[in-house]
Amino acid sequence: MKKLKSLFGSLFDRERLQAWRARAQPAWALVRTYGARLYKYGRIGAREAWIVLQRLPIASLSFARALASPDYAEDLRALHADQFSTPGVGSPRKPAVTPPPPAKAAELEKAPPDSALLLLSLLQKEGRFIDFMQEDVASYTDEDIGAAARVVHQGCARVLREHLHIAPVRTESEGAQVTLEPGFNPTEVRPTGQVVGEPPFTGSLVHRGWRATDIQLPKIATSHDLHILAAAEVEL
């Protein structure tokens, strides 16, 4: 009897049980992890198999009817072609996405000189603009230059008023705070200073800019040489 008790005591020794549990714990964790995954994917597989089994009688009946009826077979063929030719209707495939064409680099075009030459000749005719710009003013006093600039200013302003309609790009007063939203036209507004990051940008309006809203240059004869900005004058 004492031997039997000692045998059972050795079998159910607490320290041995704890050691056995410690050794079996990693294996039990693996069993739980992979058992849960097996159960999950087993359920998915069973559900899909049940769906297939439910569709099998319908597919068999449709197959038999298509063999027996040419009209029904033609309807099925047309339906199948329709589904795969219409994006998003009965077709598991996504419509092909056509990549946008690569952006073309801006092509530089040579500005036609005719209008510029004609305008320059008008500024010379009315305000002696070319004479003033070609003159070496270093030997003249500020008073002389100021008097000449007044004449040039009056004549050139008259040309602009008669042949060009000029308006400011921005309507705010200079010095006002303005915000450049994303997508602003960089040809109309030029940010200066510390331009960091992406718009919106907020800053002070230094210059309102100018735009020509209307151009009305005089018509000229085809025989006229626009490169002659001012004809030479010979007094007889």
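A quick note: this is a predicted structure, and the numbers were derived from the prediction, not measured. In this text, rigid core is short for the largest set of C-alphas that superpose within 1.5 Å between two forms. Residue numbers count along the first chain shown, from 1. First, how it differs from the form predicted together with its partner chain.
- G45 shows a C-alpha shift of 2 Å or greater between the two forms [criterion: core-superposed Cα displacement of 2 Å].
- The two forms, fitted on the rigid core, differ between the two forms by less than 2 Å at the CA of A167.
- Positional change of V178 between the two forms stays under 2 Å at the C-alpha, relative to the superposed core.
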Second form
Amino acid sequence: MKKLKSLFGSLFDRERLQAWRARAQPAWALVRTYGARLYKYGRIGAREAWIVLQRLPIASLSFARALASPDYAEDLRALHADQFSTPGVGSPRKPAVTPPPPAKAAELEKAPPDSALLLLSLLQKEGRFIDFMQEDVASYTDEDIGAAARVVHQGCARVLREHLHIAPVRTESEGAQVTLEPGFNPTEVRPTGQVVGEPPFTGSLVHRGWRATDIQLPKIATSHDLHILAAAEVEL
Amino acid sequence: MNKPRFAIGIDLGTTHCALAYVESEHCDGEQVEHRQMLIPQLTAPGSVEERPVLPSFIYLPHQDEFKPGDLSLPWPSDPGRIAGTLARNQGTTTPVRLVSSAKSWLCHPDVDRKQAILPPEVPRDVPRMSPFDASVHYLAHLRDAWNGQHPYDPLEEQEVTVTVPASFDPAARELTAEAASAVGIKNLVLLEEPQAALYSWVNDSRGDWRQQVKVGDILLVVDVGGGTTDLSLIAVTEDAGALELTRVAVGEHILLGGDNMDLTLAHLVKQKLKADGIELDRWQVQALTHGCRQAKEALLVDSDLEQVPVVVPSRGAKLIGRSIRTELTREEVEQTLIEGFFPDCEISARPAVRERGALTKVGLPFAQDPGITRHLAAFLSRQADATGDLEGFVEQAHWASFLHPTAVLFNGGVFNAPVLRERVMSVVNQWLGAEDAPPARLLNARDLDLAVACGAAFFAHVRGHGGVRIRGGTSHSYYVGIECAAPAIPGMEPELQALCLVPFGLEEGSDPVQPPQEFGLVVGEPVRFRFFGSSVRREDQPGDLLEEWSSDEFDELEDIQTNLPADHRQQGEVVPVRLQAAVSEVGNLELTAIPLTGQPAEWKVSFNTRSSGER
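How about the form predicted together with its partner chain, since we already have the form predicted on its own?
The next block holds the full complex; its first chain is the one shown before.
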């Protein structure tokens, strides 16, 4: 009895399904046309939104910075209201306090003297560098100078080893043929001689160059006077 | 409580301190990665640099010597005490204010180690500090350096292992543990330095050590540091199918190291210059020693070099013309170092002992014979039957006149020179060859300078997380001296008996031992016992009473003493007590007196770290 009922039920289902399918056919065609259209414009919209969204960080940063910094806000105002092409140039910033800086070709940064003094004092302490340089070598024999040079070389080499990691710029051996591809970094490699035409240039490596890969200078107490490169010594 | 994140090993050396650590979470089985902490320290007035080691020197500056700000460190510090590179450099020109070799003073039996005695022999107004304070200062420097770099995992909360020489006596170990607890370290363990070197070798092999040694091997660890030579023998045994390491013997405390070698070379060059009519002052000798060290390293590492120039720079600004140039040749270095410090000797050779002058000033008991191989011969002969009572161990041939090592592990910067390693190997193999034993193998260590700190960090890690351990326990058996009741005879000292209190190899954390003998102690009066140690008497059990012994078996250590408080008891009352000994988890020996009558109590018996002059 139960078996029969379930058989009947499934038959009934199949009939209903067929009826449903007949009715759904036109609706399905409608969904497909509109779906394709929706997909097409949706994709275009998403791409545009993505392009815009990529600017979101800089937009929010500018927003936040403009709120926080009056100078920056002034730059932006100049950019939008006065149509200056470069922010910060030409916008008279606080004219009463500072005159507008003249536009410079390039900013030349002045290196702070501290690290130079510090390195000099290290070279003097370990390698007697200043003692050596301050002497007039003309009156000494090469033997005397050679003996002193050993002290200087040993000590200064130790300073370089401990405080600077120095590696050659080019790993090829000197004399090897090297090719400079277009867009090479002229700070790293300097072409000399027949510099004509367009890169790639090919030539022989004359000097491998040096690069400081790491600098570890001692930390200095704020009260310490770095201008004293070596203290005078008084034996009591 | 959370498990500490780091396992830290501190090498508290005679000339250098170093700290290595293991981050326990990042370790997997036998892949234990250790790292070295860079230690910020003053390298010049006003300049702080990070270096891998902290030279163990303290400089006590004059109040006008430096500007106060020039001595500041990255943490609040005492400007009256400078530790590290600046201290060492400053000490070359002003030695009266330099505290050095504090660790050697820490185990000096003739001084009070908590009294301000360093630097020795100084003018009156120079401040001084005690050897104990010096150790505390180095540890505090390391702690502050660590806490600056790991503010959320302070050193006090981590698992810390501090290394001590294997030859440290119980009193010096206790002082080291006390210094560590003075800087707040809570989870402390002490570890012998040669063991730390072996742990470092085990860790570097990443489990491969099981292929490199086999049951029955006897590993000789030769650790020659800047100021001390430390020898240990470690046997490879088996327990339930797994290899085990057991430390079977340690050498005596020998104050002899790499610094002696540099001084010897400087002395040699000084004599050479003197023959040319050039006299050097103290500063120049220091500079010469420095130059000789560099020349030595260059010559010993590069076998093609025949000679290296040594230049003593002028002290004034006139560098050219006033500097003194001389040379150190390969022959001189090999002759002086190899023949002087590693002489080719028989196994029967013994270190020479000179009679000390009657009125010696109190100074460090430096080794009188520089021949490290002779010290080694004496050590191996003395320990001829060290493996006799090891279970399942290949027995030594009965005719062997010394313990035959089968492998050698070197440690200490001195052995960076391959020539010196080869020399020791050839001397040892020659001894072995003479007794028809196979030659010993060389175990290759990776870093001879920093191995102790790395091994200590590894040990701190495996203690908490499981892994290979070196068994050992106490390296000596200990005795108290008991005077016999006998009628006094003029001119004769009363006869002394030795009661065994601590057996050889009593392990950390094992049950305390108690000889059955009773002692009558007087309440309210300090009581002292004479205290002895022996590194060769392995069979004595607690309670054994010895009437006779040969003098080279026993070393007299400082007295031990106890003071029974008078609470609940009458002053002057005689209380029967038993002495009890245990080795704490930290690794130091603890003696207690337990009264047999009245209320149960425990009274600490302390090692006498004060001068033993008033015995």
